[in-house]
Each structure stands twice: as structure tokens, then as C-alpha cells.
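Shown next as C-alpha cells: one chain only, the form predicted alone.
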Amino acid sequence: MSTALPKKPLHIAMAASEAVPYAKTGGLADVVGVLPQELIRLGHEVTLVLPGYRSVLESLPSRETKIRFTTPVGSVSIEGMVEEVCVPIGGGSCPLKILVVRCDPYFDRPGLYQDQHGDYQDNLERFSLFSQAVLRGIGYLHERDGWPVDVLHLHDWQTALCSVYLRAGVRGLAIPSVKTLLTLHNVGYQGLFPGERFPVTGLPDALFSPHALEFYGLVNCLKGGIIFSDAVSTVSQTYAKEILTKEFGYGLEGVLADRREGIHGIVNGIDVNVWNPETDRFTPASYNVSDLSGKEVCKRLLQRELGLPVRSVPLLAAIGRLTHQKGFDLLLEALPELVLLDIQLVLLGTGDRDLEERWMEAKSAHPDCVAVHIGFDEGLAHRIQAGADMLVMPSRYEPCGLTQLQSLRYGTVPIVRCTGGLADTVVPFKPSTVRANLATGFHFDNPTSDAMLSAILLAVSVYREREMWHSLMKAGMKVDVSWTRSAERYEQLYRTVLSSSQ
């Protein structure tokens, strides 16, 4: 009888604008910063490849310099280096392969996009600068080790363009045995610069054309990597298929739909050893599936630390960016109906200003149930997650999303909108889920606050009936929303990439 032969490691290089711990702005690194160590784990050599922000710079203060280059930025020569560091994983010996790139004119600056002025004015240049180095790097490990990389992992539009230096036989950094995939985080975000830079990014001018990178007379870098890159994937199923329509695709939906076969979804997933709500150390009390006495602990102690009276009352939670895709707009609008329902909401976020005044306003107007944190507050994410009964996302879109994992993950109920990764990682509360015993969650279809309302109005009704709640919260806590999953789809993505001929 023959016994199947393990299938061989594969070298993957991931390029990325920002990893925690090194560099965050948004949910991006923290998938970067966790999906790395669990393909290692998987027995594959992983080399992550980052800027050299001066958080980076801070966070891995050993490093050894290993390749110069000079790159045409426009009519103007840059010079940078590529420096490496070795980062062991999980206390063992197999380590992560960071390759950091410097050029401190263009990385050392206290923003990573922007500053309180608004966003670098010269960010094509240093992110076409970026994926030049990547191959750099890239082709220098294949020369140093003799293992080339198998796959190139790409994330939105900052490193886009490797895919297309790759393909436009760019001197240098023609690395032929190398495939790419393109993950698309955000499709709303997509590098758009005015067509007189074009210049700058050193590529032929035959690829400013609508075929390739022009997108209505501007640069457009997303665009670019989608056409290009051997593989598309994104960060949930739901939106795989939402990016090809006009509501979702941004412009983008017709090149979206050219690649409607080869658009992968894989949902992300969170690092359950930071976010255990046996184990964590932001909060007051532990808890888990068969014991959930200590959320209630939490819940005392967080309406403490809030100033809100400790109550037996349902207290829900709203975390993340105060964006118009967030929606938390719909949520002020449901406010005078919400306050008379004797429950207690809690807010922590940051963003658009004025979404912050009318927050505090409405703090300041109903001291009694609403809290608002304005900032961002890891721990008290934390003691959020573990305290509050629900939580509500009423996305506009949403490609993924992390904190609603983590509700489930701390038997937080999610109440979110039927949108993208919100749609495909929360079951809604029905008959039949219920009978199943497999509803982790609240549904509501349109984006307005009387459809957010009504979800509401039912999650506060089923929080009444206990034996039922907690059927709710037990279903959710019992969900597997660990990366292991997620990283051994993307493995046989990368196997699937490599076996095809495109």
C-alpha cells in the first residue's frame, strides 16, 4: 500500500506597509503580524518584509545590513539598504526572517502615511521605492541561500506594484520563478496619484494606459497589482463577491470581474493567545465556556471604571474607527430611542472629528448610560470585549472585520450588519439556527438606524431570557476564530498558485 509523500515546505515572502508589533495603523497588521508565524508553524520558511518606519526601527533595534542599492525615483537616485533580523516564534528555534528596508528620507518619519497635515505628499514615491526593494531582497535571499521564494504574499495597494515590476521586466527585478498574490484588504484604498507622477515609479510609459495602471487620468497602484499579480484573494467570501459590483468595487468592479474566477476568499482570523478570555491580562477576572461567572465580574468592574451605574441591565459596545464605513453615525441617529430602553452603551474610538463632538456630546447629554472613550485603548479593548453583553458593527462595509472574532471569541453577542466577513463569521438568530444550536448573533440587512434599531430591540429581548442569551454566547465562544484555519487555506492557495501556468 503507498503512503502519500509530505508535500514539500514552500518559501513565502510577504511584503506588507505595517505588522504589529512593529508598525499599526488598522486591522492590516495585525493580520500580517500573526499569519507568518502560523505558516511557520505549517513548516514553511517565511520571510516578512517590512519598511523601516521608525517604529520599526525601535522595535528591532539588531539588525544586519545586508545589500545596498540605488534606485531611479523619477530623474532622482535613491539609495537605501535592505537589513535582516531573525525573530524566533513562540519561544522555539524556527524563526521569522524579517527583511527591513532603509531609507530613512522617505520611513523615518513619526506618521507611516501621513501626518496631522494630511497624507505624505510623496507616498508613490516611497512606496514604488518599497517594491523595488522587496525584489531586491527577494532576489538577494534566492542568490545568499539557494531556495528561492515560491510565493510573493502582497497586501493592498502599497505593495501592489511589486507584481507589476515583476512583469514589466523592470532591469533587476525580473525574478522569473516567483509567483504573486495579491491579498485586497480594503478595496476603497487604492493608491491613487495624479497622472503627471507617473514618472516616478520608473515603469515603461506603455503601462499608463487603461489596460494597465491609468485609472480615468490618474495612477491607480491597486489597480495595477489586480492585474498583474498571479492571484487575488481577499479577507471574506461574502466579499469576494461584493467587490464586483458598483456598490463595493470603488471603479475597480469591472477589472475585479476580468479575474471573477481566480478571486479568493479567506476569512481572517485573530491571535487567540492575546485574545483568551481565560488568560488575558487586561482583565479582572478569567472566564470560559463551562464557567462564565467572571464576565460578570468584568461587567461590574467595567461599568466602575466607565462611571455608569452598576446595573443588571444590557450593556452594549461599539469599537473601532468613527468613519462614515463604520456607521457609527447610524448609531447616534438610533440614540433617543435607544436611552429609553434601559440599557448602557459604551464607546471607544477615534476618527473624524466631528463624529468624535457629537460622541462627547451625547456623553455629556446621557451620563447615566452612555460612556465614551475617545483614543485608542488596548486594554480597555480588552476589559470591552470581556464586560459588555453585546457589541454592534453597523459597517457600511466591512472587508472583514476583527472585532466581532473577538466578541465571539469573549461571548460578547455581535449584533452587524449583513455585510462582507460581518455576514460570513456571525449566525444570525432565526428559527433554525436556534433549533441547531448554532446562532452566535443579530443580523440587520440595511444600513440605517432603523434596521440596526430593530436588531437591537431583538437582542435586548432574547438578553431576557437567559437560558437562551447564554445558548448565544456559548455558541459563539466555541467558534474556532484562530488563525489555523485561515493559514491552511491560504497554504493551499499558495499550492494552487504555484501549479498553475498563469
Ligand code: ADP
Contents of the next structure:
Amino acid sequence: MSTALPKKPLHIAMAASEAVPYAKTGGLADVVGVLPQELIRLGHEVTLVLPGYRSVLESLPSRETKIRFTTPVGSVSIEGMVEEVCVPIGGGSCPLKILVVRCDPYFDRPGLYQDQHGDYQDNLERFSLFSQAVLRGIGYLHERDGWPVDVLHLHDWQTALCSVYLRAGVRGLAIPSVKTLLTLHNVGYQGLFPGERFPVTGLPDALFSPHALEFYGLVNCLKGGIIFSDAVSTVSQTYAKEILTKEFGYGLEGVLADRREGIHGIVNGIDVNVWNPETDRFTPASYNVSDLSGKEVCKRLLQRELGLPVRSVPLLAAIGRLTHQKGFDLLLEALPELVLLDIQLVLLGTGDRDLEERWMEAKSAHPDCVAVHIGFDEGLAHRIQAGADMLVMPSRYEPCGLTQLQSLRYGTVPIVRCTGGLADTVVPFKPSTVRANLATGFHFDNPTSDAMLSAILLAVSVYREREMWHSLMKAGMKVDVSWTRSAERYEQLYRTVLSSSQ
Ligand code: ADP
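Next, give the form predicted in complex with adenosine-5'-diphosphate, keeping in mind that what was shown is the form predicted alone.
After this comes the whole thing, all chains and molecules, with the earlier chain placed first.
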């Protein structure tokens, strides 16, 4: 009988522009906050590299300086430091190592990417410098540890340039043994800058060409990462196919289709310790799949908190960034019909000024059935997930989506546009899935208010069939939305990258 040899643990470096609990503007931070912990639990060593934003410096005060560096950014030389801190995770003995890239003029600011006037004008400088510092940090680990980094896992345009610097032969930045994986969390955000700004990257001029970083006269950081990384993945299998089309590829569909080995799709999970209706520190009552009574308490108290009448009517929630992508304008369009149904609607979000104003107007026009909270409020997001009956996600596209995973876990039935990760994680209500007790929510195909309204109408009618509704809620609560399986899939992918490109 042969026994399989245990696989060698890997050393993964993960570079990202945000990570919970240090800096967050969206789902990327949730992913980068949890995935390293899961990989450590699987026995791997993980080093996370983050920019030294003000929030990072404040939440990780006891850092040790490891290296100082000087990098040319355009015609000036910028000085910075890579600092290190070890953070204990989940009671385990193996801590998470975090490298913090210090360059205070660029990162010690109130916002991550923008202020009240819009995007910072020097974002290309900021993330070119960050990407170079990531490689210097890894170079340092190579020299110090007997266990160099095997795979550098990059996330989105802000770190995509790491792969370009690694392969472009820029002095001091080439580490031949490191393989790279770039994960695309949203192809709609590519890091586009005017072509004349290219020199601030310090990359050879030859790379400003259509075969590398040039994109219709602009610098496109994500494109560079897609071309130069050893492997590319995205956050659901459906989105991995969608981005090869004109509708979803935002001009990069051809570049993506050119990757011979394809785009890997690995769906995100959520932190099931943070998102747990039994132990949630933000909610007024706890519940679980075998006793849902606490959810009713959460609903009553949520209605009170939102200033809505305390009534047992369906409470429909929407949570997310107020951008065209998320499609919450379709809800506004459907409002005249929605208010005729005996339901309540709560929106929590922040984003486009115009959408924020339109939602505030909707609230003033229908105070008895529409509640709106403009802003980013973690506690309220938890209380809404616990207290609402349904969550609607009318996204025009959705690479993965985390809010529907959170709502499944909280027995809040998702109503989703059938796209990207929404299609992959919500099983639609139809006779065959209901018979098999597999249905967990409702789908609609087209990004129109009509299609969305039909799905909401169906959900509201099923809501009135209490037994059927409870089985929908419970089926959702039983779905495994944790990171366990996805972290294993990333591990497999790292090993594939290592073996295929050696
Ligand atoms: P995206 O990354 O496109 O913004 P995701 O669904 O992947 O969308 O992740 C969004 C994350 O941010 C979820 O954890 C969600 O609960 C949270 N979130 C979004 N908007 C808000 C808000 N206004 N207040 C609190 N949490 C929010």
C-alpha cells in the first residue's frame, strides 16, 4: 500500500491595496482579509503586503523597519521604508506576517484612492511605487529567510504592475524564482492614466506599446498585469467566461482571451465567524437554522431603528456602492410599482452623488415604506442582513458579490440578476429546485426594472406561503459560504502555476 507524501507547504506573498480590518472600500478588502488566514490554516506561510495608509499605520502601531529604499518616480527620487509586523490569527500558533510600505507623502492620507474632490491625481505614482516596494520587500524576505516566496498573489490594478516590474528586467526588481497570480476582482476598474504619465512608472519606454501597457493612448495597469502575470484568475466561474465578451470585458476581452491557459474562476467565501447570526456582535438577537425566532426580533428592532412602522410585511434590503454597476437605479425606477405592494424597502449605500440624492428624495416621498441610510456603516449592514426578509442585487455585472453570501447565511433570501458570482452562488426558485430542496433565492435575466420587478413579485408571493419561504431561508443558511473550499482551490492553483512555469 503506498502512502501519499504530504505536500510541501508554500510561501505565498499577497499584495493588495486593501484588507480587512486595516483598510476597506469594498469586497476586495474582505477577500484579502480572510484568504491569508485560511491559507495559514492549510499549513502555508503567508506574507501580506499593504500600503501604509493612515488607517493601516494606526491599526498596526508596533512595526519594525526592515529596509529603506529610494525609487525614482518620474524625475524625482522618493524615499520609503518596508516595515514588518506579525499579527496572531484565530488562536493559532502561526502568525500572519504583514509588510507595510511606508511612504507617508503618498499613503498617509485620509482616503485610500480619493478625497472629496475625486480620485487622487497621483494614483499612478502611488501604486507604481507600491508595486516596486512589494518586490523590494519580497527580495528582502528572500535574503533573510531560508524559505523564499514561491508565489506572489496580486489583486486588481493597484498591484498588477508587480508582474510587469518582475519581468521587465528593471534593476533590483527581477526575482526570477517568484511566480505570479493576478486575481481580477472587477475588470471595470483598470487603473487608466494619460499616456504622457507613463514615465512615472520607471518602466522601459518600449512597454508603452499595444502589446504591453498601452490602451488606446492610455496607460492601462491591469492590462500590463494580465499580460505579464504567470496566471490570471477571477472571482467566479461565470465572470471568468463573461469577461471574454465585449459586454463585460471593458476593452480587455481580447487580451484576456489571448491567455493560452485561460482565466481561472474561484468563487469568494465570507468570514463565517464575523458573519454568523448566532454570535454577531452587531445584532440585537441571535438565531440559527433550527431556531429562527431571533430573526423576528432583529426585524422588529431594525424597523424601529430605521423609523419604519413595525409591521409583519416583507422587508426588502439593498446594500452596496451606489454606482451604475450595482443597478440600484433600477429599484428607483421601479419605485412607483414597489410602493403599491405592501412591503418595506431599506437601502444602505454610498457612492454617486446623484444616486444618493435620488434615494433621499425617495425616502422623503415614501417615509412609511422606504428607509435610506447614505454612508458606510458596518454594524447597520449586519443588522439589515439579520432583520430583512430579502436582499435585492440588480447588478449590471457582479464579479462575485459578497452581500448575497452574507444574506444566505442570515436567512435573508437573495433576489439577484443572473450574472457573474450571483449566478454561481444563488440557486433560483423553480419547480425542479424547489422539489429537490435546493432553491435558495430568485434570479432575473435582464438588467431592467421590469425583469427585477417580476422577480420581486414572485418572491413576495412565495413569502406569503410561510412553509415554502422557511424552507428557502433554511436551504440558504445551510449553504457552505465559508472560505474553506475556495482556499483549497487557490492552493491547487498556486501549485499549478509553480509546476507549469518552471
Ligand atoms: P464590491 O466589492 O463590488 O463593492 P461586494 O458585494 O463584493 O461588492 O462587497 C461589498 C462589501 O462591502 C460587503 O461586505 C458589504 O457588506 C459591504 N458594504 C457595501 N456597502 C456598504 C455600506 N454602505 N455599509 C456597510 N457595508 C457595506
